[in-house]
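To begin, one chain is listed below as structure tokens, in the form predicted on its own.
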Amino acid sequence: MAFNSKIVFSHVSVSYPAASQPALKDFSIRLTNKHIIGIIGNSRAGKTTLCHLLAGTLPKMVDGEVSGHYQINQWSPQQDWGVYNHQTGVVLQDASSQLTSFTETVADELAFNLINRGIQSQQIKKKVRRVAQLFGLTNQLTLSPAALSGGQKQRLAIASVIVTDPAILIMDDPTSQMDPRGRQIFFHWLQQTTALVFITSYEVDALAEVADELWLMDKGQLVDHGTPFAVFNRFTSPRIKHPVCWQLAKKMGWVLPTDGQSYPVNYQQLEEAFHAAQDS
């Protein structure tokens, strides 16, 4: 499938009231046609900044001084803001505090922006059905949202945004209270989108087999970017880890034939790289 989005960055610098360092410094790239955006990092790598940014929340909600110009596909946050807010869909690290908090069920809080939206009652209740069944929350559609689990939350809040079916979709480290089974399920979910995605994440493993592009930030810069297999294979930071895949190739010496040196950051690569070594 093609995507046809457009990123662009120029010189995009941030700092926040009081702050001694900016958290984004001279943040540049250009992209076109990409699906699913990982942006990994250690913490204050700037990461849920360039987030605020995306989302077009920082300046307008969130205090910080913004310099630089960026766009995403045809629209720029910084003056487009209400055409482009419609587009997006945005998914916070605290679940809870992304809750409306005062719906009564989960059947509820999944309406609730559809029913803000003026959508008749009967694709409401289509499209409330479709996401439960999507994020496996069908049998918790008649409890209360505060009597979910940390992990349900997450994703109710991930649901509670897709069920509108933004273009452009924002997630800041959106599995980091899911089962194994729950993430599962949201990183199955996300190679099915068709909305250009940002999704930061520790999930490097999860990040390997569905991105299409990576961005490595450190301090509030873009120290590198590119496919998974690219980045990973470049950066050597014992800070961050690299997929489980990868070291396990790098541990017994499996390499791709493509090149006879770099190592395989995803199950198809080491496949791959397993049967290479075999015949050799």
Contents of the next structure:
Amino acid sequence: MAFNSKIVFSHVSVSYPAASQPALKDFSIRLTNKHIIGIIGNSRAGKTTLCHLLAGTLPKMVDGEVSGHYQINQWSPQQDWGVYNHQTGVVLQDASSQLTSFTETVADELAFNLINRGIQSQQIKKKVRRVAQLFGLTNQLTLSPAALSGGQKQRLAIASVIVTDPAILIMDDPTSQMDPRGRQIFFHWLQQTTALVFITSYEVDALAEVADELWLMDKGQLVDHGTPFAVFNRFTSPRIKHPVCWQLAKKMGWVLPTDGQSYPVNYQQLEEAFHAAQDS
Amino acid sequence: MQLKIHNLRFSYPQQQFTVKADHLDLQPGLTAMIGENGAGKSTLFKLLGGLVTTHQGKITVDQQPLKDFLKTERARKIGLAFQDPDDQFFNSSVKKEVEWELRQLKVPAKKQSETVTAVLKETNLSQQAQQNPYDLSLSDRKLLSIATVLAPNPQIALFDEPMIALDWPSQQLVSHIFTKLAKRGHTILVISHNLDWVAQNVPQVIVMGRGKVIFAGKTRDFLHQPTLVKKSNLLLPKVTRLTMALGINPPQYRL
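Starting from the form predicted on its own above, please write out the structure of the form predicted in complex with its partner chain.
Every chain and every other molecule in the complex is listed next, the one we just looked at coming first.
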């Protein structure tokens, strides 16, 4: 599937009040036709700040000084906020804080954004059922959101966002509290979505499977970017966790036959490197 | 210190869901509690920490019923770090937050100050000592919740998903802290969804599913039963799944 997207960041910096260092420093990148952009890096790298910029919440709702120019597809999140806001779905790092907290049931919470958009009730019911099934919340539809476990709340926060089919998704560590199967289902779903996705995550294995672009950040700066394969093979510091495929292949000496020196980062590449090692 | 459960039953008001645990024995050392979302892990965590109580069954600490403990006595023996750290902070600075429990336990001032400095250093929060806990990033708030448990040095420490939002170096730091405490004879229980970490670092597991304890015992004994892993709706560690998919022998579990 070809993705028609455009991402431009030109010398973007962000400083928060009273902070000694900028949270984002001279961030520049220009990309077209990307689908899933994984944003990785250690704490205080600027990942959450970048998510706020992409969501348009900074400087609209989060106090901070922003300089430089940035554009997602045809919109500037700052100047075209009204239109842009309708295109985006945002999942915050602290998922439970974005639930409305006044709906009585999980079904009502899932329907909330759809009702606000004036969608017909039959359609709402259908969409709610579908998204609940996808995120394993069917048995919880009549429960109060407050009665859910942490992981279930995180599933609910994601489901309530994607139920409106946003064209651009911004997700800050969305699966941190999910169980392994929930994560598997989520990343599988992510691969199928037609939205342009920006996702920060420590799930490097999953990102290496689904992302077509990875941004590696450190102390507010973009350190490297490219395909997961390129980034994980270029950047070998132990401070950044590498995918298990990469670690296993490195330990076993399974390199990819294409260049005879790089290690695989996802399962398809691992199989290739493994068979090449068997044949030699 | 030994934490034991005898015929425990607990339900939240107006909910069908019940947590059932007939016999569970938490020994000194490191134990992980694993299970799918909504399995009852956090509820059992709250029961073990004495945050919720039940009339059905009992929990004992070295043969003494947990419900008979005075609050200060319980706080001295059992430390808790919640899944959502924001549920537990109310002081105006990181330093005061770590100090708070020491003050309640009437630890002498000099000792308080030494402990706070050491614990903040251990959790990599020395630079943030004067900041308001709510101005910290989520990962630092998670580290702070761990620091508040470490400060009074309880014999039993319970952590609900302590690795959430932690980057790789912090995960390794926290893992090292848990292992160190376990080696010193503390009873450490950690709720986790990271089976890769559990397989490599945690010798004992309690597996929860639909409110019940499905398995309690050695981690490798659980991981060597793929049908039980499947029944509990969990996935084997990534390296095991990869090697199995390639048709080669998976690495041996060390623990």
